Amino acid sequence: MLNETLSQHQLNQWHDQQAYNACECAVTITERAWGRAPAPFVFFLTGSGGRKEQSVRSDQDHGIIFWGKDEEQAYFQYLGEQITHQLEKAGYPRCEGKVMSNHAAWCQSYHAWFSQIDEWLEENSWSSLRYLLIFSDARALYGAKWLLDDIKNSLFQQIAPGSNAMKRLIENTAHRQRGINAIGQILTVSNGEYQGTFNFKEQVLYPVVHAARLWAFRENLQPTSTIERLGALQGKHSNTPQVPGWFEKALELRLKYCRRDKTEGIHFINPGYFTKSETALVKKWMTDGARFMRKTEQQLLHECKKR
């Protein structure tokens, strides 16, 4: 059961640990249908549990790379269900948008995922894009790291500084909700089921987020989380903000105020809830947040001029 007072990085830890425990169930279920694995293979997380952000309630999103040939395919997405059954009744809701290790395309061989990877950057539609930013966050979390590591290291070579790629990345992130009005309140929902709240995720976090995902390209940096990603890039750049210490403060904040009963919903925030201190460090992370990404933007699509 999930302790009530754990810190964001406890919390994390322990979304974690239920996600190895359904592996590991899985692996288990598997064998006894299938038989051993008939390769080496990867599960891992990517989206919030991939930069490990997740909140109190998470929705799945993860995939399979897995060392063989394509026709093994079918034992590996058997065990991508089982993995996905397991973490539904853990209380993990399947993804809407299928990013899961029981479809086809979230579970593939070494090489097919080179080929994904391709295709994608090829494509260069606004899916694929997505598709691309999600894989960017995918973190290993059981089996041979490896895997995910290689083809990890070959995506962000290929998202070359001034690039294209790049310029197509930051424009499919640039797409952001205002958080603060022109006399200073924050926004909120104007009718429905979440009037008079605003989304903590999209007005708070997500600038930061998509920044420091764009500089992660630039760099080459292979850490997931946004903290570790904006600390691998402080005093390399004047544009980077002293921000991992305030968006770990913001992690915090959300997990106080947040929704505990439902998945749907639990990113929007009544900012009534908020004291007199905390409403001014929102705006303030939200002022914040929104340069940085400008300027990221700026300056990165500078580079793409430049070329």
Contents of the next structure:
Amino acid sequence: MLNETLSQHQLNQWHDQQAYNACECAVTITERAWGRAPAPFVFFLTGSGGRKEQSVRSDQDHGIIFWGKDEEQAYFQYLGEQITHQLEKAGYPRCEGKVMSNHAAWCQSYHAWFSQIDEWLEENSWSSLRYLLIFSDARALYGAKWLLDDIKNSLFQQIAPGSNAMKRLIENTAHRQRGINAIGQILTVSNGEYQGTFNFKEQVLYPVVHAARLWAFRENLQPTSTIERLGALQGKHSNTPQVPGWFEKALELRLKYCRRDKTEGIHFINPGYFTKSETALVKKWMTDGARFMRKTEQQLLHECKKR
Amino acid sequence: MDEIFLMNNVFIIICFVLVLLMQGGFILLEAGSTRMKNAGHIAGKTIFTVGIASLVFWAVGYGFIYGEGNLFIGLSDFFYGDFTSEVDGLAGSVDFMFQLAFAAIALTIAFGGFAERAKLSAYIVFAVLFSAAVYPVVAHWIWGDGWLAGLGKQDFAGSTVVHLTGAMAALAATIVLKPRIGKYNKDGSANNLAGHNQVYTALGVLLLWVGWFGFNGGSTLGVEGAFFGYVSLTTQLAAAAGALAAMLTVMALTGKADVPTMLNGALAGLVAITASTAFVATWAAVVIGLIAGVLVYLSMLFFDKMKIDDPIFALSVHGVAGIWGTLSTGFFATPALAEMNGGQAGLLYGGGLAQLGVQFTGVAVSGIYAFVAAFIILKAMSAVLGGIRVSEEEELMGLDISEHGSYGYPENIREDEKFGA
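Go ahead and give the structure of the form predicted together with its partner chain, now that the form predicted alone is out.
Full complex below, order starting with the chain above.
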């Protein structure tokens, strides 16, 4: 049962525990049906789970890497389906984009994953680059962590500073969505189910999430959470833009208000609920986050042009 | 025959054709702004209601406006058929045709408030009663020998007579008919029942914009002095400024350059300059258009907040911009142009509050009359016809199939559109 007073950090640990329990249960079911796993494997979380930024409710984003032959994929895909099923039973909806370990694209052998990464880089399309960004947030939760570490190391080395791949990733995450209108009001949804609310995740958190991820590629930073990425970046270079120090507070504020509404639209918050000081803070975060993203883009694209 | 007389008559007949073609603009504008399942209905009803407006205008409308009578109504020239007289230097029949086209436009504006939920029979009965008892009264007051004309009211081409009168009837209709199914949620939030074709809407606006040169330019009633050129110039500037102002306003406030709002801005600029086109300097035309563009967006938000469902934005485009346009001459009318076209100079030219007072009185009384008369007519129709709104099932099916038996888009209608909102 989810305790209503949990902090964001404790909430992430709770989500991790749910996912871990789902894995253990799924392994038992799979072993009963198919026998012991034919090779070592790792189950990883990605998306907000990978970044340790889940809200009260969250959908599923995960995958599996297994050491062994491609013929063993059926076993691990069955395991992936069991994990997906267990998570669904625990209240985590399936991912509409099918980023789940019961789908072949996200349940592959160690060697196939290397090829997959190369293929995505080579394809260079909007969707393949989006998959790369998702994968870069992957965090090992259950099993042989080294399998994931090897592949992520390889990926990060291929996204060299100033490379074309880096340029395309910057273009893919370019954020131009305004959060505040010309008279300083928070932009809200104008009609429909979420009328009068704004998407906290997209308007406040995402610019910083995207920028921190780009810096992680640039500096080969292994942590997956935005807070840890920002921490690792701080003081690394004199010429990096000023790193926002408020991200954790923003996650806590989101948690406070998404608990209050208890709606399905967990990322949509009515700004009318904020106190005066919270409104001022949120506006400052939006401006600050957009500036951080803009400066990140400018600096990293400048490196691309120099090469 | 006098060459100028001939040229004036040819010019006005061409302007009549331009104003009649504005109905094509309304067809595209309204069809594009509503859902696919009602497209054929919206387009088709415009044609037959122009027919009704024409017959009623011939029978009584023209006589109520321009006939010999009193300060409140004309009482001669019914069933018009004169081919010998001259009116304002035009053949009587030419003047009649030009005025008929304006009456039909006012009716089409009023039907904006009926969109997507009124019975076909309601359109027919209201077309007759509005064309006989609402529009001609206001038109007589301002353009005939009515009491507002006597006060020197400035309404060159009809911001009040045509646009505000139509819009106030549309307001009465939206109130009597109530919002469309699915427009508002239980918690009071509004849904965007988006129009099905922004290209149609944009083309409709362009067609209206072109037609407006007949509407305003033709209101000079002749070619002597080529004053229609100046009227066209102020018209063009106001429309341009309206589109720009609405686009910038919606971008500044929402972060998105909403296309329907920008289109409404162009129309609001046109509606606003309709009263003042012959009275104001070019810079003032730009200011009038800019203010109309800002007002139209704020007005759209206001009506949505008040839960007044106005699918075609008739209240904002023709009502609010019509009021602003009429009042604008009270501020911006120049002494030279006022002397040339009637009334007095505006506040900014030392004319004091006199003309502004007349404009305000004209807007208020005309607006109230049009609203009250239309409201009473609609309530009476509702009682007699057993309601003027289609059943819920018919509304969900769409008026194409429920009222006319065939779809405007038989191949393309979506399955969920056939029976769902």
